[in-house]
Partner chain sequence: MEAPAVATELYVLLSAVLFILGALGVLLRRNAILVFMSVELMLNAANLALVAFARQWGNGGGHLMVFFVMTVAAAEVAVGLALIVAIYRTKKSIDIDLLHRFKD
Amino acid sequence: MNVNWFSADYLPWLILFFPLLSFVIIVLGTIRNVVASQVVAIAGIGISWVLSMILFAKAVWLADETLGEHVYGSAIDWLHLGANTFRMGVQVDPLTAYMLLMVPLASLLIFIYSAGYMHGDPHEARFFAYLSLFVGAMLTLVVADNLLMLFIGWEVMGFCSYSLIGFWFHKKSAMEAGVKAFMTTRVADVLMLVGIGYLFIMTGRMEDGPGFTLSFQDILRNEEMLKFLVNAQSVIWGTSAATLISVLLITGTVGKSSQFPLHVWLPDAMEGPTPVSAMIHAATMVSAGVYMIVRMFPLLSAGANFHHFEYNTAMYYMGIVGSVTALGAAVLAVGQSDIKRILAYSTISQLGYMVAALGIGAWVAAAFHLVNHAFFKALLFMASGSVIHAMEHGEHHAAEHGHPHEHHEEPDGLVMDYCAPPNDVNRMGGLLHRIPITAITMAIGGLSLAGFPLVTAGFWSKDEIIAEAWHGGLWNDPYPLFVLIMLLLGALLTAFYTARMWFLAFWGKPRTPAAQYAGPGWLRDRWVKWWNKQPFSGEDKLEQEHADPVTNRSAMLMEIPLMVLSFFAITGGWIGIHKDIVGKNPLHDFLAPTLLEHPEVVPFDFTPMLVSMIVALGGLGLGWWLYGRKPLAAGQTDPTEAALGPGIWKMLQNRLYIDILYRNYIVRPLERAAEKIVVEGIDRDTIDASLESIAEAAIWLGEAFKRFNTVVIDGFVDTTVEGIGSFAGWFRQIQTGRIQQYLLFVTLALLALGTLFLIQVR
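Requested chain, on its own and in the form predicted on its own:
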């Protein structure tokens, strides 16, 4: 069969193939050559990005015609099930195309950034191998045409996140963080797998249906299948099959997308290198959870009529969990000093926004915010890595200029309130003059995160979610009203902690020698002198000539992706502006055919937009008032800490003690139970004791056989041998060598024979 791999039906296979091929080539061929591994990894994701843009262009070209009702794709036979054949394949519908616009591009920029950030790491090649596998798994998840193939990509990403979070495995904290992430997400993944299995069983029970299947087209675009699942009784009394399956699938997202109460792994994932944080928190890992429930939304909302404010159990589950997560994570972000941990809680909060949006039926808004968030959050994490990089350089430069090298003892393992010195925003200050590109791009990303009105992508997608909640909750139903209030409070705190983070890091004067000398060498010094209107001296030019070109190239590789992502952090939201404002909403029109029933457009209302503006500007203004108007000085107490008091501040620093609660009342009891029941009771007292008893019985039986062998068998054989030997010794005596004696014996023998003969004759 002739296959045109560049047709839209087969192109998705190539898109996911090249990163996976890069992984194989690095592991088997270039693992000892860092530069070659970088080239292979970047080339793999670069080719996937080009192919994704080609496929996206084809999808946009057919968006007004058949895409949605008919999807691109192809499949292969994977497993024969009697009369049915389970097929594994790829598909491209509007939602897939929209994700392909973001995932490969964000991943490519993260790869380029990693080439600068990871410079000098002895295991850099292995790092790029893991990144390639990570992206290949995410692309597998995005283009999958069935839930099982999606789950395979989902689980491979879980392994990659464990490997990358604990990449610096020599640190006990990194090792523990990797295990924590892996085990926490496994809890949810097992329940999700149960839901997938139950869905597979139920599809096979439908009369005149497609048979056992997990295909998105057979389930999500089949109205009869959805009605059957809604009406079918589940194994739990009083619930439908659709409800039970939906709750189990959503629980998978609760773990993967770090929703309450399984949010505890994500802040500790900051122990991994910063490119890992950008990958996990933006383009891949946590986005996968939200993408899955966006994809499965027709099933999750089956039986509900949310356009008329009638919701089902699954939607209440998403709305409540998402709202609590959005506000709770924002509260915790306010009390953090680690720049990456602030952004980690910000990620949890924004993912809560998306989950809550799906809980009130805002499907397009959730998908819109998912992609926008990926762009500006990748920007923020990579900018934070640039800040940390600059602070680490600053500490070395400060020591070269006579400042004593500060010794910081790292804790042995994970400690909730510990903040590494290069990550501590309280030790920064004045970095705007030292790493201006990072400062400006991080300001753009921060404004988009805060929802700065009209000019940022984050505003338009967040405003869509708030508008949907406003439309449903203001006068109609208390449930969307609850979601609205929680999201508005979360948005206010988001704007505040974003401003706090930026002003503490970049504004005012340096609060430590490390901040004073932060930046990549002579480039930093030249910018500082230009900012202060000082001439660039001959000594500076001499330092420039002797500057390390590799260090400066690494800094440039880290800043180029920031500038590209800044563009999308501003413009990415313009495609989703409400049609009543600009006459057409391209994103809504493009995504709508993905669903069997096209989502409605909420009538434009200026009031929720005004509220959204007030909330964003209010939070940013409060942050400026406390941190920008009068910058924090060295040794000064954080204004938020002073306002909240040491008790509440310590509670926020310790994450409301939720992690400790889990450790004391879940993890340790399970460890003790495992120790007493599994290790001692089952393994040692039962299994080991049984094995020891069997071993003792076997030894006794072996000794008995040995005794029987020695006494009976060996005794009989030895006696027989000795008898034969004795007889042979006696019989040997007749052989004397004397012929006369032999003749005598012959004569006697003849006489004996003759006598016997005569006797017989008579």
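Positions refer to the first chain, counted from 1. What you are looking at is a predicted structure, and each value in this text was computed from that prediction instead of being measured. Rigid core here is just the name for the largest C-alpha set that superposes within 1.5 Å across the two forms. What changes on going to the form predicted in complex with the partner chain:
Leu744 shows a C-alpha shift of 2 Å or greater between these two forms [criterion: core-superposed Cα displacement of 2 Å].
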Second form
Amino acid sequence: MNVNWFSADYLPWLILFFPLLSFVIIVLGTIRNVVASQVVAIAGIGISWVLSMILFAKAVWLADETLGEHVYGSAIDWLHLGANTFRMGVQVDPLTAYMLLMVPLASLLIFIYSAGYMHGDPHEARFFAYLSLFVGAMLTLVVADNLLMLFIGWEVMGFCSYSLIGFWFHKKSAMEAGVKAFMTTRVADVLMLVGIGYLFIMTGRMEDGPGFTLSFQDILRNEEMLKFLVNAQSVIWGTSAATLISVLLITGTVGKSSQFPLHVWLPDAMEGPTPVSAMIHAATMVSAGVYMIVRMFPLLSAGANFHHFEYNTAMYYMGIVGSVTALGAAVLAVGQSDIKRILAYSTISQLGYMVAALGIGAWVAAAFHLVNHAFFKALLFMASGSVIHAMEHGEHHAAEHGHPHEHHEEPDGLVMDYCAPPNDVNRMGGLLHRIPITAITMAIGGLSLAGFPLVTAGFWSKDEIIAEAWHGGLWNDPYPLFVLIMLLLGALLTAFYTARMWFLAFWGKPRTPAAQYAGPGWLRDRWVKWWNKQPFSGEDKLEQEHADPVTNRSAMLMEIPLMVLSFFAITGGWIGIHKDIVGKNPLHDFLAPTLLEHPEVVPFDFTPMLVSMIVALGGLGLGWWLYGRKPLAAGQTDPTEAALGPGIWKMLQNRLYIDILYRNYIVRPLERAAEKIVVEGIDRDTIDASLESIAEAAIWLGEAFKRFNTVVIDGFVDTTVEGIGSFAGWFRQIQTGRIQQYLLFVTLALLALGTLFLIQVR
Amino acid sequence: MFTVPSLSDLNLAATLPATLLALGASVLLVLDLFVPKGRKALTAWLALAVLGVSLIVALLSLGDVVDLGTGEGAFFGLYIADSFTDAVSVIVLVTAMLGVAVAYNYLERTGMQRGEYYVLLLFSALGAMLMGAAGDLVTVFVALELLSIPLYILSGFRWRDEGSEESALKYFILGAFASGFLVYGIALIYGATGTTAFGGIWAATRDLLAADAATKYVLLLGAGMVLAGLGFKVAAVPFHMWTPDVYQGAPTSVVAYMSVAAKVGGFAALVRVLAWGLPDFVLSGQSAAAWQSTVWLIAALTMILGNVVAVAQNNLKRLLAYSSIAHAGYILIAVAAMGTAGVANEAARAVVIYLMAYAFTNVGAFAVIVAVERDDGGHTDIDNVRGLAKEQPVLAASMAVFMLSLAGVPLTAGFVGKWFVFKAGLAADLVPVTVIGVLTSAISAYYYLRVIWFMYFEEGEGKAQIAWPLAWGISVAAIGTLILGFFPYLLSDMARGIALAFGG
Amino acid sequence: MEAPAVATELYVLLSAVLFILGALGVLLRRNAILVFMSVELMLNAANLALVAFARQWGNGGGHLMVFFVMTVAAAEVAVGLALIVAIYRTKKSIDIDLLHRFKD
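Got the form predicted on its own; any chance of the form predicted in complex with the partner chain too?
Once more the chain from above appears, this time first in line as the rest of the complex follows.
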């Protein structure tokens, strides 16, 4: 067999091969040598990135027009199944090519950044091994040509995220967060696997079809197949097979992309090192979830005619889950003080936009926002890591300058409203003058997230989603209207909390010694020179400060990727501007052939664009009004807190009491029931807590709804293990060790089974 | 009027793998008397050689490279030589070879090195093979006892140790009780159909149902009792109670072998009895065989109980005992699927695939415990693998592979097995029990990962004793687990030829 | 030759009674040897049923099975008694209810 590994058909194999190779080399060889491991890991992803760029260029400039109808790809026979053969392979169509523009690039930058961030960690080599495996799995998922291979990448990523979130395993909270992430996503994965299996079975039942298959080409670009799946009855409630499969697959995404109601794991995933957060939030994990439903969209929307505003169950499911998530997470982000947690909720919210976009049929917009979001969210996370790093340094410097270390007690395990001191935006302030590069790049990322009009990437992709919802919503149907309202409210809050975060962290005067001595960042000396020359600096002249070269090098390693990403956070959006504005929409034209039925372009309408501009500027303006105009001083109450009142504020900080409620209402009762001491009654705390929460529920409408979600979903996830533990205790009682009791049990069971056996005969 | 059968009528050649093993075992029994006490390595090597020769013959026959004998029946239908027989033989022989490798050092260092060990192991392997070849209930019974009796003795091999003796006696009494049920069940089936041969039972069942005679209840009762007898062997709930106690008390090397061999034998016989003898036992107004709902109910109970109770275990041998109960449940899904017409062959293949994957993984997992265990039989708690990754990185990595495979993570053999079993379940429209299977295997990830957690993330001594036969056994098991995971078509090809004559 | 004097059903009924007696013996006796004897009773109940059915059907299948059951039972007893002897040496008792070292 003649294989030209550098032809576009085989290149995808190489792209996923190199990070995996790095993983193997590090694990088997260089695990004891940190520098070698760094080099191997960065080289692996670097080669992968170069190859991806070649492939992307080929797809964009050199391809025939029919990429989409024909794809690049190759496959090997993997499993013989009677008459069929299951093939495992890779494919590159426009959607994959677009993902390949983002994933390796963002990952490469995260790798470089990690070299600075993890400097001095005792397990740094292992960290790079996991990162490489993580990226390798993501690339496998992106280039896969069938659902099974996609799922393999998906599961390996689940394992990597578990290991990486719990990377600092001596921290109990990190360990718990890792388990929480794994268990939550696993619940969804299991349902998704059932969906995949069911799809597989159903494809085999089609007459004159391709036989048992999970290949994207056979299913998604095969009208007969889609029609067959829509018309086939499924096992449940007389729904069609397509609906059941779609709902199961989407549920996989709900877990993986942290959508309501399985959103609980992502905020706690912050316990891992910051580069991991950047990885999970941008390049890999959560993007994989959205990528999967973008990929499977033809199946999910099969039977719906959304151009004419007829939607199907799967689309309603996506639209409602997505828009509820988009708004709910934005509300929660407003009430957080931990800089990483603010960003975590913003990720959940932005992913909600993408899922909701698919729910109303805005396919191109969803893909567009997915990639833009990855760029600016990677930027924001890495910038927040740089801030945290600077704050930790600041703590040490402050000690040298005579400010005693403040004593912080780390909680033992996950505590909902605990905020680690270096992450706390209330303890920052004035960081603009300490880490100027981070401040500026974070401002760019933040503006993109907030959707600052006309310039940023975030604006164009978010605007496109809103425009499509507007198009459907105002004239036709309550459902797109609902999505539209939720998304607009979410956008307003997004702009607001972004401004709040930035002004609290970077603006005004330092509120603690740690902030006063934070950093210093790369190029601060130049900034000081420039600032002191400016007339507006007035009395606020800054002093130069000597930074030691090691700190400077790691600050540089962290801040260079920020600058690269800033570029993409702005320009990434320019390729997808509506064709009525600039004459041509290259992204739309490029992506459209991926689908059998090319997506339509909604006619350009100035109104939604104006509305989304007003919303973004309004939110930013409100943020400036509250936090920028008169910066928060040390010891002052947060203006949002003052406006909302301490009750609601506390509620937000405690994430709507999700976990406390679950502990009171699910875990404890279960434990008690298991221990058979229900008789002893419910203890005082629970009674007090329930009275208190009843009062709260009366005060705040809507709370009840969220509580439901909390109890049912969070409770389910977190109690699984403990619940099983208590059941196990019950089962174990029959295992007495006495032979004759066993025999008696067997005999009784036999009689029971025999009775059953005879009953069905009648 | 009475013709004396000639030797060629027996079609002896078709039984070559089993015959070779029987001869080898008998010869070894005598030869061992002449092997001096300090040189029992020779016995072990000879046992390996016997198993190896038999394995090669079975593999050649399975791969259709050579055609042993004429036709598929031997000994007038008592022995059936088809692909299923060969596949079961291969699994049993691989398990037995790994069992010998795992045992040698362990016996040496615990002072149990006696030649009978290997001879008994060979005989029980023969029993397991014959269960897969059974074409008659008489064969099922004799093979079951041939499998079980040596295992009773092996369980008590560390005599003068109360634990080992207790576990042997428990196993024995419960096993003998179950045999009683099996034999009585066979008697009832014979009473209803007038024959003990599967072919005859199958034909008689159809007539019986066509005539709608009351005798069908006798058949039903008999089938139920046979099911109970075999259910005991595979440790299905509610006949599972011996498993944790026996596994904990018996010498670990024995457990490594018997946890797989007994299961393989039991399931092979179940497949033969249910899919060959009773596939058309379909009661009026129903679409699936009469035993299907009972079997899937047992499967569901087995998976739930095994996985749930395993969560609470701290002794590794006990944990794996419950895990082996849980795995019996997964396989029972496929067994239940055989009750749906048209799915029988696919389901039987799934059973074989699962057992092959399970053989490597489970023997390997117990082999790691053998390495960790102390000479006095203690030190088998999950605490004792703390920090194993630091002291014994390769051993810990192998254990991690086994645990991931048992949990059914993709790219391990365990995943492939689960995939086929669940697929068979779905194909037979057994959706609820398949969903239970998937959900409980999600639970199982918890306790398997816990072992990995202890090895990698907890501090501790992590001592282990590995000598080379054991190291080879573990390596073969780990590599096998991974290879079968990466190249699942090896498994599906192995099972491709399996077609049960009547069940279809 | 001459007509059967006793109906097959009665033999089977007797065998069922014997089987249940045996099972109860296993369940209730605490002496290991008596438990073994009860197991033997269960097996012999099955033998009786097999022989009765064999006469009913007029073929040899039942007899064949009976021979195997008897042989296997002998082997089982040999192993069982050896185990009891071993246990008696260590525990000085053959009360099976004393064996509950392993449990959850």
